[in-house]
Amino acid sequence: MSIDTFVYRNTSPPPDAAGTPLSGKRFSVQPNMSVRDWPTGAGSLALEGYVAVENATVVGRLQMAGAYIVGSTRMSEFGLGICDDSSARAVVDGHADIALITDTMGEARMAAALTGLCGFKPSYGIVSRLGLIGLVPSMECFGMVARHPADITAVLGAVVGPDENDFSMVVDGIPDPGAEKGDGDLRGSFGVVPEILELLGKEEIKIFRENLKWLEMNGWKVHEVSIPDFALFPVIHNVIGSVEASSSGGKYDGVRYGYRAQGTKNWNEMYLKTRDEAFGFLVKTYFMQGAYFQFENYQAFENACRIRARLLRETQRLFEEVDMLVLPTRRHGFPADTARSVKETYEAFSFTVLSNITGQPAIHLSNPRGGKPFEPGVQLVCPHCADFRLLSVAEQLYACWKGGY
């Protein structure tokens, strides 16, 4: 990995956090992540030069659990898609043991499918947001990807917690992780949603039903539950992350703060030259996007917000019949890490959008051992603040893989 794709920031050693529950564990961040005195441009002209001045609290309640920052990774600006993005290389190629990926609609799960690792999103409202440079704050959370689920339950009870200064956080049922950590064997039932495969490929649906298959096995059962709006998935998380991103974009305006255009007559020329300049085309484009739902067609994004709670709801009773959710991740001829509008980018992430709009936590697994079962992977998706039972899942399911069972 070059230096352009990965900056080691931290060189110094690391402090002795012996006994510490993440002691000797490195971690990437991305720069949108505030740690104090670093870079944070959040990959966008927008902020060039930002640098933070303070921690972010998932920041520093890694550290107090004896992580080492090291380095940052490159990232897609303000992380929406992951184009340009290399947390996951990271930890391929040995800088960090866990990557701290934003995850708007699918990043980290998709990052991990692309690089046989584990990638986990967690419940929404449980990890303060506070410190996180985003687009869409009713979507978006801090992501991980490691090799193992093992690290990432670590991770995540390190972090977990009420925040008194991050107003999204739920108030109540916040999992503990002892309390809700899953002991003994786990195998219960699997939900598949027939309406998924409908959208896939022959020899996806081939390899998806081996997949299955091998569950049932290893002792899964295995069911269909279905949503018969799936295919509104991706349209409502676009709709509404457009209008929230256009909103949070605002601020950027070469006003207050960050990049100013130069050499315009007035103000009203500078603001508008500065926008122009300031963000790329996939931002630039769901901005305006976002702007004419709020000023052209709000009805658009008031009946959007109304289906998200109906697709909630839905999802919700399905684990009234099912433990879990089990779904393909990404999908054959729409590459993720390729995907530069924001049609492309929506089509490569039709999988991974349901749990950001949900704010149900999500984990996409790739065979430790390569090759099938499970080949290219699948993601779990379990209810709201069930996270430590969905990370001991996936932890039985790699003992699986590796022969424990």
Second form
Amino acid sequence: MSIDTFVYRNTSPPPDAAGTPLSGKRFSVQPNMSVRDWPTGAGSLALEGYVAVENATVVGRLQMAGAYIVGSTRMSEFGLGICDDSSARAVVDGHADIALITDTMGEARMAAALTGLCGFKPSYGIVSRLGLIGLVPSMECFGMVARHPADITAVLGAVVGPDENDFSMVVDGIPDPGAEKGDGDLRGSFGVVPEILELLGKEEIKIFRENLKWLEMNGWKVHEVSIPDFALFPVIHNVIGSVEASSSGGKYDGVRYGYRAQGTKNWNEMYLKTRDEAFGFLVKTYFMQGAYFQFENYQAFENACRIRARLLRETQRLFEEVDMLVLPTRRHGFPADTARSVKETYEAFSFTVLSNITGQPAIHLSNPRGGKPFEPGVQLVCPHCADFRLLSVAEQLYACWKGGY
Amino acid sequence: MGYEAVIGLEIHLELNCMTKMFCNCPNLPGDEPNLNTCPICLWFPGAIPQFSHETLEKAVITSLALNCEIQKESAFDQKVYYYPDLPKGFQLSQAHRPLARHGWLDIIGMDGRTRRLRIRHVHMEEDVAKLVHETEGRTPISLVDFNRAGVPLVEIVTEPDMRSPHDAMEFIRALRMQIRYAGSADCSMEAGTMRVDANISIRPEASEVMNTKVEVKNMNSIRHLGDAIAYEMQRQEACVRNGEAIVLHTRLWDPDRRMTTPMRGKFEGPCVPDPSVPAIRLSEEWISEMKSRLPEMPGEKVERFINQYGLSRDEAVMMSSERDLSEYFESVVKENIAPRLASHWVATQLLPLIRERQQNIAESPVTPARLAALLSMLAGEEINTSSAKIVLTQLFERKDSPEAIVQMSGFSQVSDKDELDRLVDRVMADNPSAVEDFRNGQAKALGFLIGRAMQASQGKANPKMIREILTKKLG
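Starting from the form predicted on its own above, please write out the structure of the form predicted together with its partner chain.
Next comes the full complex, this chain leading.
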């Protein structure tokens, strides 16, 4: 087991869980997903030495379903971006079958895209967020990375459903694993957003078109559907995300838990020095941006909320024309794994933030042929709560892929 | 040129819910420090607030008691500021979309006329923790008690309709009466369950301008509220007359020096919609259900007491001034006691005794049934008024029934005609000059003779019969 991949390893033996749905499945979590009595530092000095007092609902449900959590992986501070993230590595290296990864702007899909795996972000509000230590409550969720979509289907089946302790979940329409898993021929229509082409290089456009052609050859219809303001998704995510992060981060003040700076004369100094020392560059910049919108430019934040609502309506309308959207996941020349500034991070995640803003489920599928040097795979986005249909389609596409290109 | 004040109030009420607002910790801020805390109200990482239904119900009932329109949609915002009494860098409040709007309360103005004072809105808000400043050796330290963090509050914001300390004090009295009736909050300024801040500005009389206001805090009684406003009006008037500008800021009332002192510039942090607490949508049916839970309020009760029981307006106002009192009164009346007799005895005899003993009418050992038994003996002329007063005092100390006390103490009124005849004869014989005076037309002498007869019987004679017999024998 690579020391670099894990920051904490489970010392208890795997459970005797024969006959349970996730029996024999090994999971990795991130240290911002609460496992009782485990160090839960969320990749931040702000939570140095913090130990979770209770299980995240998701962790409890996985254990109930017979899963074994092998340890927690290295992560970017509070799960923003994947610059210091090793969750996909745990799967690639065979330490875990499924990696749970905080998905705030597309991290599960991006980590999968960079390692040839599949990465999934569920619909907002269908999986409890209780015990997930993040920064952007209206957009973040437990993301999942695995080799095959079938594994993700099994995991989602175990964790999906209402949690009486998470009041932010959707009230109606949480998908039921049994009822929603479509059988038979799921081939329908994919929508392609032409506006994305402006953000791609020539080589990328060529490969993306080849992928579309392959989908058509396998019986899928591909239509163009327009989102004129597609370029606004990262901007809106940045404005709203930074404001929520600035508020969420307010609790890391050194008063009750976590890191506290030493040698200060009064509490104002203690606040300033603690917060100055506790956060890294990316998170601190993000907090400052959020504070700017809160204190100095609230109008811009209100505008962003209005635009978010409009982008959601426009995206929902597209699903009257097509069953799913097909998008690239990553952009050549904008690597997510080395993005250390807010700007670089949003450039890298330009294609994935859409579903974090709309709350719709999305999956990244890597071409199992593993084409080199540049094989982006595809990202699929579908209507809210149609998660199991999306996963069934993903499984079917994998079957086609395996059958030959 | 004369000046008038423009006054608006911001009132924080602690709702008397069982639990805190976003978790299940007991709503008991006075317990041993940090006893009533959990991962949610300490805002541990990964915790999610769970909005309490009881808070919503009590906040709605409070708003209805203040004649507000309940908003079908409201939502929580984060009021952002950093202070150690705030466990997460923001306070959950409702700045943009409050729970209720457009309320009002009537008061009697200084001119004796009824005035309607408007309430702009009522919103829900969580309380913050309590800071305790101490020293450890020579080092000053600050301790935080989170028992109060997350305690459910409503904030009531009035329109600037008040013009005098009288208006503000009457408004608070009216508000307290309404809310105590509704039963959703204790409303004690002294105990800190009601905190009143006043925004005060002045302007030339009869003018319509709104000048820069000053906020005054830290009044812990209704009297202090009036004093602080009066002081601040004078202070501002002096400033204006000296040509000094009034600056927007916050002042503290100092009850010892009886003056306000500057505290800080008025800080208004940003308010951002909260993404974790769901928006509140209320149906017409649910609001109606809450309305039906509101008890009969004092205004309606006064009218009913006048019509149903024939009380005078003053008596009816007195008997409905508190919900417990009004219920006590009605319980006595239900035992077949004449309403005006009941009202008179409760107001003039029972309440002073209860107050003397610092008791609560609902928990007084003189239950409505015991008072009714006593009044029933009085009405049936089994005892006279002065005996009844003594028995009432004894009801506070003894568990015996009023009947038993009357029996044991020999208070039973003497209504035996022969016995009273003999008594009257003796009194007339002992006081020949008074008898003479009466016969010479001095009516006052009758009262004197009745008094003597009562005295001679040690208060037990039936005064009505004494009067009859005397009048007959003198006539």
